[in-house]
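First, one chain by itself in structure tokens, the form predicted alone.
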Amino acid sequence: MFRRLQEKWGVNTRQFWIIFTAFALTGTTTAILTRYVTAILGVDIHTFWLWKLLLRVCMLLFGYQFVLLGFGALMGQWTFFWKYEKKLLQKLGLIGSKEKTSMDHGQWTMDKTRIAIFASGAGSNAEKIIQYFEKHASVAVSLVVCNKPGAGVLNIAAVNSIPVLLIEKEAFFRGDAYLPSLKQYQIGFIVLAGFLWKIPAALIAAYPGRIINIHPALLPGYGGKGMYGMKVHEAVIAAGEKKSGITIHYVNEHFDEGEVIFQAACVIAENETPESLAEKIHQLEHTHYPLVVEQTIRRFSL
């Protein structure tokens, strides 16, 4: 039960227990406050039952929510609980939803393109993409897919209240490639941001031309299986290259062989180290990837 709840909230284990504790404290605190309020208002067994019922309903609908936000802020989870409250208010019809849906020729369409970010590591590119599309009118990051339970990208997803899908190798490569889960979140586009597994053919077939990746070198050089992260920068420097850069490309059945969408280069200094080159590459990634994602989605939608 707890595992399902954690996946639904899209948080890591530490955050899950903090949030769970906040809910528990809120329930206890609201119950205590209700007793104090009823005593102050002079409510007792002789009070008309309807007034007592209205008081309890008000405490549940309003008092509980304010207390929950208070504990959320105190425990460092304001973003999660504020989004939780907004969803509740939308369900009650007290505020409108910014995201509109419609039926078009029998098919479900949405104003926003929902994207899933696949990542395996710290998630710096994922964070920049999430920030870029946070208030975007037509694109929303709706899911983070990760194959490593302890990856830093999970914390980034939790801070931004984005659901997380933790995947296992057997189901990904020999099962349904998690297509039902992606369908559940209505994902229309997939962005790889430091995702180290090869994308299975079933997923590529389901998202033709809608999966893109970023590679920390100027392809076709220094790509392929096993060429990722610092290994790429070490190989580039060892080969005596004068420049390196980034390549954003469509994903096909082979590592780093999809059609190139965009490239940007940087100069390699004489005293360059893999670490210093990595910093230059990160700057290029953070500057260009979110914008290229947006442009690619726009082209696909035309």
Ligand code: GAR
The other form holds:
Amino acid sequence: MFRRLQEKWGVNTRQFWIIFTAFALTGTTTAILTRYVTAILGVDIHTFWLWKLLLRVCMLLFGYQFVLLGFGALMGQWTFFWKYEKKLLQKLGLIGSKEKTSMDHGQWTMDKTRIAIFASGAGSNAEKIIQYFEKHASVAVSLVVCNKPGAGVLNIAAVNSIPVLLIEKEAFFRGDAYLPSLKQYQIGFIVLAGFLWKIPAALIAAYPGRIINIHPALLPGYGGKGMYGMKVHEAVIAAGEKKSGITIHYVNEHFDEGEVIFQAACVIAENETPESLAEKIHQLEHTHYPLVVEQTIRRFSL
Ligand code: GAR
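Could you give the coordinates for the form predicted together with the ligand, as opposed to the form predicted alone above?
Now the complete complex, all chains and molecules, led by this one.
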């Protein structure tokens, strides 16, 4: 039941329990406040019943909402509760349809874009993205898609209570086999973070301009089929390059050829090894990828 409510609200587990607590505290606090307010106003058993009823309804309708917003703000969930209140005001006809939130479409997505992270490796980028969006509520990481049983990213998903979709090669390359699952989780954007299979045309067509990838080199150099992870760093060092870096790009039907969104470079030291370069590159990725994901989604939703 909790899981379904969490999905309905479009929040992560931590947020869910904070919001749940805020609702619980608001109920208790409003009940106590109602008792105090009615006592201050001199309400007792002799008071006319209609007056008592009106007072309670007012406390419930207005007092409760103020207390809820107060707890929401105190607990760092202002955005969620403000949208909740707006929805309520709409229902009461107090604000117009211009104020509509995405809750009106039957889902409490709270204007969040739900993303799926496709990853098959250690998952350090996935972890940074998950951690970033724990604090920045504009995006919800709703699914991890992985093609490798035992991959480190599966543990990261489990620790963060993010559902996992384990995919199989044959079904994935058929193209649309996993679309219903992505739809089920209301995925609006796909982030590849160490996912090495080529994305089939049907998936690209289903998510036009909404799939991005990170590559551990300065594309167009050192990209293409078979160029991933340590292989890239080994090739860069073997070629005697003075710098390398990261490229974040849109995904099209060709490996590492989509439009570039962002690049950042680092210097290659005299005694650089593929391992030390991998570390530098990972640092660049962890610093920039979550931010670029957020900016790209924001640009897309404008
Ligand atoms: C990252 O360095 C990413 O750029 C690379 O795989 C690594 C995954 O690390 N991706 C590619 O090489 C794609 N061609 P992570 O699992 O620790 O995030």
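Residue numbers count along the first chain shown, from 1. Predicted, not measured: the structure shown is a model, and the values here were computed from it. Note that the rigid core is defined as the largest set of C-alphas that superpose within 1.5 Å between two forms.
Problem - Post core alignment: residue 291 C-alpha displaced by 2 Å or more between these two forms - result: After core superposition, the displacement of the residue 291 C-alpha between these two forms stays below 2 Å, so no.
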